[in-house]
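Listed next as structure tokens is one chain, alone, in the form predicted on its own.
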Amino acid sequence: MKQLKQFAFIALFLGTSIFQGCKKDDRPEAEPELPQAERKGIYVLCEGLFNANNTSLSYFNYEDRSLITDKFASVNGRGLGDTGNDMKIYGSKMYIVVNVSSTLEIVNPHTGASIKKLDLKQNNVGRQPRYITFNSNKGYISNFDGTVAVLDTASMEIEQYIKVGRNPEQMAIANGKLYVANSGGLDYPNYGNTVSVIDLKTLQETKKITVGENPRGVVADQYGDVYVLSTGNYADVKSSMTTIDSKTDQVKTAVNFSGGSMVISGDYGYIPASGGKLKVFNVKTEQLEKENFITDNTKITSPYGLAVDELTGEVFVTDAKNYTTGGEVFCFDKEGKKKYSITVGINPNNVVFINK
């Protein structure tokens, strides 16, 4: 579920991002200059609306030009549930995290058909699964009950729970270590402030890092920093990212930040900013490199999603428009310069690319 975002994501982008520090060593509108390494398409995750069990996903084929907006329905005769919070393709499977009706809903990628679907609960209770990440054939969810589940990718059994903060949102993982944002997201205004670290060989919690308030993003570098966006309480405490050492686990830096998200491509993280900017940030360096992605005065009203293909450079930014009515994805390229766009369903929020 993304309560959060759909009455909060306005304000959190309202700031103006901060960077300081040094570093380290439908159908498109029109017919778009289509990748020519071996991706076959996108699918795209529309979390519909919350409570209303009308998450979608669509699908764009490279191929033929042809767009379903709801690909898993067509081919399974029935929905995915309600507010689809996260997708991502491990291995020959892909996984798709449905928060309000607590399930892992995995799925062949080449055809959208359902290969088995888990519920995630405890007494009948939904834990509220958020994201999913993966590590040596092992998936991780966090659950806002404050739980990660372990996953075997090979069984698709959960094997464990393990017991980490309040309402855990994201998760990265560097160093043969998992770090868990502990949002405290469903209790305003007493939000959390912490990180939990799990040793991906135990599997079990061995500490927990003091971060900004309401840690929601965290996403590591190529470099062993991991960078957790917390967006304050949207009021006096404002937002910041905290830079963690992975190798000391010691706090780096610690610097206002206006934003819940970034994805990072090789040096760079692209981070959604007022004005339906792009901001771009350079990771080796830890400097703002560039203040809008965006040079062709492409407008984007409510950027919702991010995703990088590392085969073409190719930045897709999805757009949730006015939260309740069909989104839209645009496709920019490496000089962040549109390419197309595609209609999709409510809210659209992961994109994620299917090879042939």
Second form
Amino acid sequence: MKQLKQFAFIALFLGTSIFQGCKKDDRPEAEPELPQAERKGIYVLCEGLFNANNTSLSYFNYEDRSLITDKFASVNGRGLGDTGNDMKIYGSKMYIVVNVSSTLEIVNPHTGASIKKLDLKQNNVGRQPRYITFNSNKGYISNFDGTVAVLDTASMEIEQYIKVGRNPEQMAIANGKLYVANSGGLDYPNYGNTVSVIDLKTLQETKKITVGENPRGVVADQYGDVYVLSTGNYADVKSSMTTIDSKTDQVKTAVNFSGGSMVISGDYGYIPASGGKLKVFNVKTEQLEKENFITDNTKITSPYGLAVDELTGEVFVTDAKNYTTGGEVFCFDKEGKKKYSITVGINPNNVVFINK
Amino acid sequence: MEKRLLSLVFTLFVSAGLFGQADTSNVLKEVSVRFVLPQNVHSLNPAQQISARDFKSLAAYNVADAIRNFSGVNIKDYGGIGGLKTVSVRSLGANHTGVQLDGVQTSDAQNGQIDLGKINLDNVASITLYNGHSAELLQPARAYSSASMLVIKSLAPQFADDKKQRVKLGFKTGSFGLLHPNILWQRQISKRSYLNVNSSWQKSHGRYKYKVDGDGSDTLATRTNAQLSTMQSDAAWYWNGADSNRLQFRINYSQSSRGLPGAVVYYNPYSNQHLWNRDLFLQSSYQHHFPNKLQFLVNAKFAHNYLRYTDPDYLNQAGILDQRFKQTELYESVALSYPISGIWELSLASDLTYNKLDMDLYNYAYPSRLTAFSALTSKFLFNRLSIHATLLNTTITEWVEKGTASPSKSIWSPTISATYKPFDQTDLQFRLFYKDIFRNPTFNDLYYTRSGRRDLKPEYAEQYNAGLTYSKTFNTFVYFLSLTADAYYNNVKDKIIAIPNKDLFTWTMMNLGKVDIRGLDLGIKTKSALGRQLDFSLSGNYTYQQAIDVTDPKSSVYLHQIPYTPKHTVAINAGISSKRSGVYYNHILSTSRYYLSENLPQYYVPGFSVSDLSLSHQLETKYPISFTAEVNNLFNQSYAFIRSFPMPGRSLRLSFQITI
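Could you give the coordinates for the form predicted together with its partner chain, as opposed to the form predicted on its own above?
Following is the full complex, with the preceding chain placed first.
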């Protein structure tokens, strides 16, 4: 395993050095504005266990440092359901994608109260929604049934379903286009290897770009590059990273890379990696910046999810531990030193920040 | 701890010795028409038995129902008429419970668990659960190979002198749209040979109402996709020689088609998963007694099981998940027993089992396994003391078509049991047993593509038991009383568990668990007269189990009770019967459990208390007719053994049988 990882790193460096010509020197026109509001607390989505209906929403209140382990259930008198997979805040609402229950919960983040529960089903069969992303008052939800649902965030209705590839996972938006990873994850060993490109004006799939096998993670940087992280087939095909230039929709680089998902903040992409490490990838130089972001020997058993508070620079890493017992969320400062940690529900995968 | 438990048992039950001491065979004879003494009270290892005549008093429909009152038993019932039902004995896990049908073990090399819900009671004469194994000296080596053994005996024809043929027609109907006819035909073909043919059909829509907790709904939901359709046929030929030599041949075929309702997932409770089974086995047994008291027993079996599973809602390219599994088993056993002297008997048994599994899974290993069991048992019978010691060797060799097979292993498993009867006049007996056994990893544990690990070690279960048994027949209105009490300490090491490795998509089997189990089983049985015509019977079992995870002192689950293991379980059965009629009430109480290994309030599963009622009546006409009405879950409790798999509310079953 260790050898394998080393191989992946060598391959990564080789790969990036070949494409040195694509180095990014152009700065974006303006520094992104820091949010002015102050944080009130964080929500942590804990997916729970498959078929156990125990997805929970932990709320950590910054003001009195109090923790509510299942805010959603205590406010709404019912559970979120089975396998909550993604959570984001957009505008004044919080959106929670619940995979096996096949629902989208639209929640008031200040109270935790559900505003609406949308069913994502076709003829009683769950579409198995996975992720959600937003652009211009529309939400885009990838569904395992090979579709992306288009949500109008004002009316809170699904307006249409766009057909994409097999078992789509993460999505990213760049240059007015939506990039969707078609994992084909339910067709082992015949995984997918494409990313669908959807023009957000026409809401049509315009092309499919070939990427590494079993793509799951998709993320865009501020320079217009889209990074696709593929898991491989657990055997001869290794995990990989494909970089797509969203201007041309051409593949820039494709290298072996270990890590299944990346969260980008500014020029840095954070990648939860095996061995409890948090790799840092520089999206400007396209080089691995650091083997481990954590500098104070804090032990994380199974890094599972990640979020960066753009306001404070704090990095939150969720630890799924042994994936069957309660998880933990670690808060690190910019330098990678642990500030504190909180104990949450099973398999914490997402952290969102609530403003005052 | 063991010592403390043991002394508690002793103080509790030494008082039992104070009961009166007079009983005469005279009384026994006289009352024998009104009761049958409970079997297996004074067994070497703890044993609990139920026979066909008691099935109705328990309102039992299948083998799992029939044994749910046994102490130390933890049934995992996934609910509904077609739902999976397995049994874990003394917290060791269902894979440690062996199931034996007419002397030959019935096994599942793929999963290692037998669905007891699949065995209906139409053709069952008795069911006995042995902790450890039976004290029978002449038995196959494989009978020693499980931590506990559930022994099922089929009906065998017995004819009065003038009769040559008997036909029993039965019909059951009731809730869940149940239609269940069965026919039993018994015939004496020659002076010494008999035929027993049984066939039954079962059809049910399986739907029932249940309450969902936690999804905010306030109405009852309906469990759907729970339909069941089965057919079972069994033919057995018996030959009983003059010198108690016996030959038996059996062929059994069953097929079933059932919907799998799945877990009740909040907001998405529908399932279209389906399971088909086609199972065939042929089994034969021959027992010979030589004049010099040497006995031998030969058993052979061929079994073929076909299973197909589909999920039409699976979101893959084909639009369906469709898996087929085929298992083949070949088995033979030779056992010998010989009394060397009046106090010393020896037995030697040697078995071979061949298993093969075939499934349409990508990159599958296609494993096959040859297991050789050899057991040497020595039995000493002194005045009041008897000692049984068995040494079992299990040698396992596996082959695969792809990759490397799991390494061969040879494991020695000792058992030692002793009973001591301190008084001649009093039926009081002490017993002790120790058994060290293992369960081999299943084919799925070892070879399932991606999750299996071929270097898995066996999972070991060690058992220590100390108990006492007491029984007495009386010459008063009370016919008999029997009491059993056993305290035990078990431990499981190298427990095979699945853990996600790297991410939730990749689970791997690991030898990663240690469990420490301390328990107490108490049982009481009594029957007494209630006026001139009526009898009152009462049986009760109590189980205390502390089964804690001792894998890793640093883990958050250290010293927590293992999932789905109640601390206290009480089962009571009481009945009033006359010669022709009976009314029985059954009650099971289970305290709360946790559904995960972390004993936190959010993973709490409340206890339950469920009652059943049964009424039966027989008409002694030319062709005897019997009627039974059974109500399960009399008070319509909403409960579940397994979270997200709700059990049905009140349900009714009516049975009718005529003997021609």
